[in-house]
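Next up: a single chain in C-alpha cells, the form predicted alone.
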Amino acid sequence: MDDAIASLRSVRHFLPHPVPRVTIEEIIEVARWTGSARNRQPWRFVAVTDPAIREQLSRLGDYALLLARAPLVLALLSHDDGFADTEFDLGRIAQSICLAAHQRGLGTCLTTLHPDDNVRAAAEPLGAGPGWFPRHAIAVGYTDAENHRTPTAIPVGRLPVRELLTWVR
C-alpha cells in the first residue's frame, strides 16, 4: 500500500480511450467500504461519459478544464446533511477512488466545482437529487504518458518528514 500511495499522482492528459464500466463498478465496490462519520456514507457517484456534459462541468471551477479531455468524469455528490465532517468524508471516499483507480492502471485527477452557483449548475444535468451536492469531481481515464506537459503553478516535490511532524513530550 505504500507504494501506491507514494506512486499516485494527479493526471491531467488522457488518451481517448472509454474506461470500462465493470472497472468503474469495482472501483466503486472497493472505494464504499470507506469509512465514514457515525457511517452516515454521505456520497453518492454519477459516471459521466457524455462529452456534452463533461465540457458543461469543466466550466464549472477553476481546475475544471480537464474534466472535458478526460473519457470519464466520476462526480462525488454529497449529502446536505449539516454535519461539518461531510466534506472531510468526501475527501476519504475521493482518496479511496483515486487509489482503486490507480491499483487498476487509471489516472486521476480530484478537482472541485465552484462557487455554489457553478454546484447548482451541475446539478441538474448529473440528476443529483434534492439535498445532494456535485462539489467534487474526478477525471478518469488511461494516462496519455507521451503528454509530458505538466500544466501547473504549483512547486512539485513534497516536504520532508521532519518538516511536517512535531513532537509534543
Second form
Protein chains: 2
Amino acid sequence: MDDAIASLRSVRHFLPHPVPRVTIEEIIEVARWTGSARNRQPWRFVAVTDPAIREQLSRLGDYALLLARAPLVLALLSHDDGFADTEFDLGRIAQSICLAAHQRGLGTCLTTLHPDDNVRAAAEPLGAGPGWFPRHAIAVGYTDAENHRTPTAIPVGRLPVRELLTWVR
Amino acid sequence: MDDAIASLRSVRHFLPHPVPRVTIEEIIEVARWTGSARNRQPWRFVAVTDPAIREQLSRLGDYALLLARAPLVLALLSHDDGFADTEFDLGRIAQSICLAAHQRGLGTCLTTLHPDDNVRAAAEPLGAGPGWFPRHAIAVGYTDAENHRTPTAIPVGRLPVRELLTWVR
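Show the form predicted in complex with a further copy of the same chain, please, because up to now only the form predicted alone has appeared in this conversation.
What follows is the whole complex; the chain from before opens it.
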C-alpha cells in the first residue's frame, strides 16, 4: 500500500495494447468507495477508446496532447452545483483510480481540460448528462518502459518531510 | 491495495490514545509522493495535538466539531496562488494520507474549514506561512469501534458501477 502510493508516477508514453474493459470496470468498482463531502459522489466516468474523440479531447487543455496517444481516456465528469468541495473530492477519487490502475500494471496521467469553453466542448462527444462537465481526464495504458523516462521540463522529486510537516502541541 | 481503497471510511469516534509522532511522519513520507499539476506540491501539513487549538479549529467549519475530540488534527495548508488545480491536488494527497493512515490502523475524517474568514482565523494558531491557508483538516486517531457505527444523517453506500461508468468507443 505504502509502496503503491510512493511509486505512483505520471506515465506519458504508452504501449499500443488495448486496456480490457473489465479492468476499467474493476478500477471503478474499487474507486467508487472513495469518500466525498456529504457522500454526494459528485462524479461520473466516461471511458473513451475512439481515436477521433481522444484527438478532440487532446486539443482542449494545455497539457492534454497525450490523450490522443493513450489507448484509453477516462474522463472525470463532475456536477457543477456550486458546492465548494467538488474539485477536492474529484482529486480524492482520481488518486484512488490511479492507484487501482497502478496496481494492475497500468500507467496513468491526469490532465485538466480548460478553460470553460473547452470543458463545454468536451462534454458533448462524451455524452455528458445535463450539468455534468469533464474538467479532468486520465490517460490510461500500459507503460512504454522504453520511453517512460523521457526527460520533461517539469522538475522531478518531492519536498522532504521536514519541509512539509510542522507540529503544534 | 484494492481492499484498502474499498474499505476506507470516515471515522468520527476515536479512542483517547495518542497518535505517535513517528506514525504521522511515516504517513507524510509516503503521501508526499502524490502527484500535483506541474509537480508544484501546493501543500503543507501542520499536526496539532493541543486541545485548545483543536477546539478552536472545530468551530471554524460546519462539520468540524469532531476536530475537538480527535487526539490529533492534521491541517492541510494550500497555497492560494490562483492555480485552478490546487483544490483537486489537495484532494489527491488527502486520499493518499487517509489510505496510509488506514493501513496503520488509524481512522480519519476529512473536514472543510469555511468560509474564508474562518480559514484566515485558523491560519494563525497553525503558524501558517504567508500565503498558506488551511482549507481542510483531517481528524486522526485510533477508531473507537464501539461507537464507529453510530448512525448519521448522511446516506451511506455508493452508486453502482453501471450508474457511474459509460463508454464511448
